[in-house]
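The form predicted on its own is given below as one chain in structure tokens.
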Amino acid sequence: MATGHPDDAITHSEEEYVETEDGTRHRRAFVDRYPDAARIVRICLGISFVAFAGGALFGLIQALHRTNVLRIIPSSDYYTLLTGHGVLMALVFTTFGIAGLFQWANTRSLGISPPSSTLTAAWLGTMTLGTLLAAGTIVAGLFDSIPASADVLFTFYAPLKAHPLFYVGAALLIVGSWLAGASYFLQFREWRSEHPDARIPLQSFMVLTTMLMWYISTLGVAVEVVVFLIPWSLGLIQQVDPLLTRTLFWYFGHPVVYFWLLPAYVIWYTVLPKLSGGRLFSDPLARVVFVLFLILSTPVGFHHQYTDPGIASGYKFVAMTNTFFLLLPSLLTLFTVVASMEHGARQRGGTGYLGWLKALPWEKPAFAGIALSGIMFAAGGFSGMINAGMNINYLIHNTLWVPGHFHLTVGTAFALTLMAVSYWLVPQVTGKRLQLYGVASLQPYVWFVGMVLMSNAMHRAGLAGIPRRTAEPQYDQFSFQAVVGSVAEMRVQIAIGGTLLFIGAAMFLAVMLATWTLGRPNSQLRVNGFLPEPMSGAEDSPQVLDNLKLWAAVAIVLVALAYGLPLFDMVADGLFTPGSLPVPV
């Protein structure tokens, strides 16, 4: 088993280098130092990219269909593609992509290879099987000859019902992610046994806090699927309580946003400063941010249920308050990441209050994509504040504003970050030079422009009241009045933006495919994977920040306070049917 320094990113040990025949020393690639971990990263990223390709195709068809620009499917199949787009993009692409990023980050920062090949095979196999079952059931809905379908959308709660295989697949995907987390923690335990008094390396700290949040938040959807939806879809129980299943889903449905976001934060905090030419401004602030997300991410789900009459307004007010608390770690991130970028730009010769921005390496695809994703996330944060407010949320609830918002979060903050960092990371885990560099350099800007067009039009359409989740947003006896522009212009803008996004996705996939298949193995590392020390290190922060048990306990207490009484009220009114006894008789 390969071991190393607790933070090999800042160590210049001899085993990090290889000497070529001409006597030149080069830093060894990640694939050479940790071949087993690199193989896991490649598998995860490969599956993630395949899901991304399918989700992008479904998204293009949707965008052209609902804007009435091009219709190649019947409207009844629109909802199948909508479900496929949501599940492939928001669950499969993200979960496998995150598993790959976290395996790289945990291994690199701890200097220890994955502890158990059996456990690794188990979580990879479980997640893959779950993906095949869920995705296969969705696609089967396009064929009348196959008695299976799952037109339940990404938000798969009752009363919409899918085939049992869809729910089994979703459950297996989540269980597999739990096992992946267990592997990360076992890596950490092995490292801790050798470094009992050391501070947790920053990237590993980020991985572990994110997985603790994931464990807590996925309990809700696990109970929803296993206790209610699978038995219901099998006919073992006749009814379920839609309000209870919605609540259990949204208990998970908002923190999953941070499960997408925090891996992007790992890259923004640890890789982006290096790509900018500098160093992370503050390790302590990064740790504070991840602790805040751990304790605040889950007790906010009721802000997705402001219009549900079965939930008391007081519970919704608590959720709204908790949601606005989440602005703090986001603003801390804005400060820290921008300060780190400015430091790098000034190291590169940048001057002036804003002139330093011109000194940043905007021509490099990894930097450009990650930086642009942060800009788009800031815009998504502003629209998210509208979603969070109880009163103003009613103006945009279930309108196109909502997908306009989350296409800025998962659709850009995470997706563009993963694409961009892949230009930097894939050569390190394959040992191959990045191919089609010119295409890669242009791709982040194509995606960025496409998202600006589509998301802008979606937000304005939401203000006009145009609904989401419908194949036919046109009505014979009613016409929507746009606040800015016209409805026809917004449809065209959504269609153009969606097309550009598809082109951007195709460009990225072409670069990855060419790199994987055409790139030649090279012992000389073509991408410098070295990550410099922060300007303010872990030693400048209190030791208590590394007490993961404490922060997990605080998070659980906050969840119990936010959800205990509401869930008791729902169960007391009937576990499966409102108005029945709490326990079936």
Given for the second form:
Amino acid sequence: MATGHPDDAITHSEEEYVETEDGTRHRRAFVDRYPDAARIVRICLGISFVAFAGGALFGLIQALHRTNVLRIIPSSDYYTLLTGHGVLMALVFTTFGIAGLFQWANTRSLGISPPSSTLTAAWLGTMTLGTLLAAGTIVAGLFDSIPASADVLFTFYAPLKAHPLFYVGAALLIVGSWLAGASYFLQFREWRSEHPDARIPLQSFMVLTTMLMWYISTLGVAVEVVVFLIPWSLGLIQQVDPLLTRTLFWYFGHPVVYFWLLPAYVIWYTVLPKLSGGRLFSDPLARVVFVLFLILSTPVGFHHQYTDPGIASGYKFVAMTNTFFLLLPSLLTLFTVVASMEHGARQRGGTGYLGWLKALPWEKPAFAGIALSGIMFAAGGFSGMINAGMNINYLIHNTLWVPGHFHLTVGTAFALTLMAVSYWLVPQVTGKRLQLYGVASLQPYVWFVGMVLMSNAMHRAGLAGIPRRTAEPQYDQFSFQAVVGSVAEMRVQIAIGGTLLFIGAAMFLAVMLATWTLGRPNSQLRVNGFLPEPMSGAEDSPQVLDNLKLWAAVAIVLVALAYGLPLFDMVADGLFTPGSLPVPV
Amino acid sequence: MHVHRFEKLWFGASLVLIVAFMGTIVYGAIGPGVAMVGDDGGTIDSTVVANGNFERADNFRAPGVYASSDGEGVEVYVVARQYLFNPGTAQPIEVPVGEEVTFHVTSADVTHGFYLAGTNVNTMVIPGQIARFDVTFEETGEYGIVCHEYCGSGHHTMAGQLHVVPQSQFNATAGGEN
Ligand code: HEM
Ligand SMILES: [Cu+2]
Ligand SMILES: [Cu+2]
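Could I see the form predicted in complex with its partner chain next, after the form predicted on its own?
What follows is the whole complex; the chain from before opens it.
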């Protein structure tokens, strides 16, 4: 493994420390330059990691329960925990983590502090209140003495009904994220007034395009919850149409995976090249990729409904075609990320066709975690292409294959990237040097091995027909036939993998806790926040790429084309018919 | 804007890959023929299903296996409810080998799934909608039916069986148990 840095000028900029007139050096880390923004990032990451801790514990209990290795809850409570796991991981850990990352990225790249502390307090407060309401109603389901529950899983399909406060909580979490987006846009506008002709800095460009996509896509779930589910759960309207509400959910349900993924891409494009010892290959290509995601992410949601009755096959084919085009920006990302890493490795003295891989800093936790998450994502992308094909989807829809797939994408590409970048970022937003460095260096590998075990076995269990979302995947009437391996061996791998993942999560949380509580404030950091300029910069790219209004308009037109007719078909017989009365769980 | 030669190559290769994928899918849909679910099953009032008033529905019959009115193949009407399939759970669904079987599946309460484990016979069962699809079983045998969508605290008990029997043994048993 390489030692020393041949390209010190790139990785060790003067920017973190400045000489003052009397000759002393002052640290200029993110927390020193933007104390307000650093505080917001700390709060967001803190809440995100608490949610992650809860989610990881529930995940472990599920993995051991459904493989029959260890059972500490009755099977009927399994779904309460599963709801908790899905909501805490997929909605809270992600949304708060992303809000923190984006606050950092937008502030760093624009070089100005967040505009209004009232707006900041409003979005943080709204998101936190929403989280507390949703999490509270879920946990209440474990106690018979509390007359509230929300055992509806994180997809909350009607007519299963949760306590109204669960839906209110979900709505507040989303409204809070809208306000956070408004804050990023205001920050950008302030920057723009001082730089009328400059290109949008790359990280800010990525943040803004992602948030535009988020506004367009959350509209579906917001209408579902506010117009239908809240009034229905309160008894203000009698019935809702299960297919319509479900369709509104999946209108949001696919782009949300890009809302998770794009922040990881922000890190892969802008931070990973630096951590590899080099610089990003191409700024314009990165912009093209984000624009493609903005316009293509939403008109694909029907690929989650291939097996739904009541939706014409033609609409499903259109969604499938769009989905395959959505592969393009991810394939382009693969190219750029690998090329940038190779460039970094060669800067560090790496040679050979694949020999350069050895020159990368695999012993550094931030680099190792991000690079491993990229490798897992390549595998997840492959299994995703299979999900997206309509005929194979019929084989694996709602089987364990599906959680096998998304634990590679959101569960690793996003989650491990966030953990790994925290090893680099948390020191910069706290001013404290990373503690338990050895534990941190090992942690990405523990997660990686755990995920290889759990995910491969879940994929194969899905091929054998074992369903997801069930406490007892064995039935009196028949038994499952494994296609590859044996069902008993898959169970063992899921149980061991889940345990390793839990250990990996605990290691990460221990490092964060130690850094936050034991790290000395104002210590000399081992990292710095300088990000080198890309090899080909934005100035060579067409100005139109930065026209956010244009791309938002294109995205809206495509959404209208993909969803206009199908939604019209569904509501033609009445907004609430065929309707269902609530079924409390 | 300068685009590197490798970038162009990669871009082209990606497009080829995407088009190839779509080709295999279209081939898969037209060639081997997958039991796809569309909107041709129609809709139904789920309280009609819950109360068993099937005479009030023109596109759904009392649960059971029927000979098709045109004499070709069979029609299977299944109602899913917390936590059983009717028919399927109390007694297996019996269908003949080598004949076209048309399934009509709907729900009396919440959203369920209807999945022949390990096969591509797989549909969501959504209240108010009738999932309609055709399957021809080429061999005799027994399949497990799994509800693969969470439908309440007893979800993990919801399963059934489907038996594919030789044509000589097959009797259409109209009207399952109600
Ligand atoms: C400690 C690590 C983890 C373990 C042991 C774990 C385990 C599991 C298991 C066994 C299931 C399947 C349950 C079932 O279908 O019956 C599951 C579902 C799920 N997991 Fe994880 N997981 C972990 C981390 C994550 C992370 C980091 C995320 C996302 C950021 C995540 C998101 C989800 C989601 C969205 C579901 C589906 C919930 C549903 O079906 O409603 N998990 N997890
Ligand atoms: Cu999707
Ligand atoms: Cu079920």
